[in-house]
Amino acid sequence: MIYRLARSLLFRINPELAHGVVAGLMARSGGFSPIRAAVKEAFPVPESQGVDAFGLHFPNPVGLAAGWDKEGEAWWGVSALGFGHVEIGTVTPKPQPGNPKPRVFRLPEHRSLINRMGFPGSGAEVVARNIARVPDRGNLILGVNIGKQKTTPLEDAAEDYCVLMEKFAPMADYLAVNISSPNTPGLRKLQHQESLRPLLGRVAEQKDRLQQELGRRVPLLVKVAPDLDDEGIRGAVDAIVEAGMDGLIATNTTIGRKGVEDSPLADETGGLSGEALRDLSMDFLGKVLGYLGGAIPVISVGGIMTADDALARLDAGAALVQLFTGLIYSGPGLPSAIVKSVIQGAEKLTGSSNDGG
């Protein structure tokens, strides 16, 4: 009830400004222990057995997707809502303004968003300093999503990713290579096998070098788009597995407009997220898991609006789920609701397996 009122007020202002207000509040709460404790008390998340994936132990299967905290300022505050992991970014090597405003659009009748942000941010140095302000994050898993500079030619993209790996490997639990945003010109071409193989070969070399240097393995995941056809999915999966990547994130936003054709905002360019993406992302997950055959774990993201949506992804075989637009429309209690549902489902399964010997 309280969130519905707050949302109605926030929805009266520009969506990017509204997000900035909320992120600012969460950034401040993260730096003030009593407020963070109050948030945790308001949205309690029971302890679960957690999830082992990519060589890491996640306290629960629910994460915050990249894009929510691009600058690494609010992640510690928002983690109090019960997330088991938070993914910062997308971060680029140097500062860049992103695309011209307005660049975020709400489609409330479809519980969806369109954005064409274009990786705006202050650059790697600033984000690294922001992350370092939290010296002890307990058992929270922190990921950093990395992307190429808009001005970097595609043939040189690997250098941007390697620079970012060098910067964030010492402070991140995992890194995610973003080659799937529709809002950086040409970026999605890197998903094609002829471009993806050499790119991942180069970052795999950097990953091995950093492992030797740091004395620990920093898992490297690849985030892909839901708009790949079956041949494209298979090609991307093959390249990702052959390069020795640790996991795959499916999916980014879609450039399609299925389900929102009647919206007056449907013609806005950018990536569509939220409820309108749910079926496409679920279908894509099934295909990816089929092609992978269990080779590496998958994080499912895209259109997860309810606890049932999250359970469907986990039951389908995803190791973890991530939220973004669902958090906006369903509210801050969504992570807690998902974890509770996962625990209840596990208890029912255990109980049924013990019945009848």
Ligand SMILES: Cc1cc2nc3c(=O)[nH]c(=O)nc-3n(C[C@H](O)[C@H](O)[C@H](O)COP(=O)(O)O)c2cc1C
Second form
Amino acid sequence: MIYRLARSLLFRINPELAHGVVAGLMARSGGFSPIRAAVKEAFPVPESQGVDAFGLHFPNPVGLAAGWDKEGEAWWGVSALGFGHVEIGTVTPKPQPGNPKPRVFRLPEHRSLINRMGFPGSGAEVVARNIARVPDRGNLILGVNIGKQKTTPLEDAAEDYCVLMEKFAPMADYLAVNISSPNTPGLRKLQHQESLRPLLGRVAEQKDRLQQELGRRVPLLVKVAPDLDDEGIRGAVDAIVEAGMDGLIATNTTIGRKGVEDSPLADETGGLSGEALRDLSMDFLGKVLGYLGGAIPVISVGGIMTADDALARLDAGAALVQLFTGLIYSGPGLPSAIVKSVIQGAEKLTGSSNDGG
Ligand SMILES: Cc1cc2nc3c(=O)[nH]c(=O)nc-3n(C[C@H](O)[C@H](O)[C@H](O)COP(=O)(O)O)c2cc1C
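Alternative state: the form predicted together with the ligand, after the form predicted on its own:
Once more the chain from above appears, this time first in line as the rest of the complex follows.
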């Protein structure tokens, strides 16, 4: 009821402003324990066995996808909704404005969004300071998604990723190399094998160096786009595995418009997310898992709008799932609903139940 009212209000203002209002509230409430406790009570998440992946222990399989908290300000507050992990960013080395506004569009009839944000942000220095404001994050897993500066030529992109790894490895549980945003010109070309191999080679060297320095392994994941064809997927998967990456995040938004052709906003440039991405992202997951053959775990993201959507990804073989657009259309109860369904599913399989019934 309260969410329906809030949603109706928020949907009357432009999407980026609405997001800013919600993220601002989460940022302010995060450090205030009575609010955190109240949010946790409203969206209870039962204890579960959690998930072991990339050498980390995730308290549950549901995460917040990158882009929701680009500045690293609101992740602690929003985690109270029941997320087992949050991925902040994409963070770039230096501040940059992103694309001109408006750059986010709602397609409510399709429960989808189009965005062309273009990595706006205050840069690595500020984000690192923001992360450090939360001294103890308990068992929450924190990922930092890193991306190249718009002005950095593609051939120098590895340098940006290495700088960002150095900055965030000491404070992140995992790092995600974003080479799949459609809104930074040329970025997706880095997914092609001939560019990806040298890039990941450099990044892997930096990972080894940082491991020596920190005495701790910081898993490195690569986030890919759903618009790769089969040959492209296979090439990217081979390069990712050969470079010794720890995992894969599939998928980012699509530049396709399948299913939303009738929307007056379909011609807006940018990446499509939400329900319209669901089938593509699910198909992509199947292909990626097939090519990987279990080599490394996959986080599935894209069009997860319900608990059943999430269960389908986990049943297909994803280790974890992430949400973004589902949170906007299905509401703040989605993470806890997914965790409950996962636990119920596991209990059915084992024939056990927490209530002894
Ligand atoms: C407004 C918006 C901004 C996003 N920004 C980023 C980003 O900075 N980095 C990134 O890797 N993905 C970004 N994404 C993509 C999401 O992380 C996710 O991969 C995609 O939206 C598909 O999931 P969904 O259908 O649950 O939203 C963004 C998505 C949206 C809607």
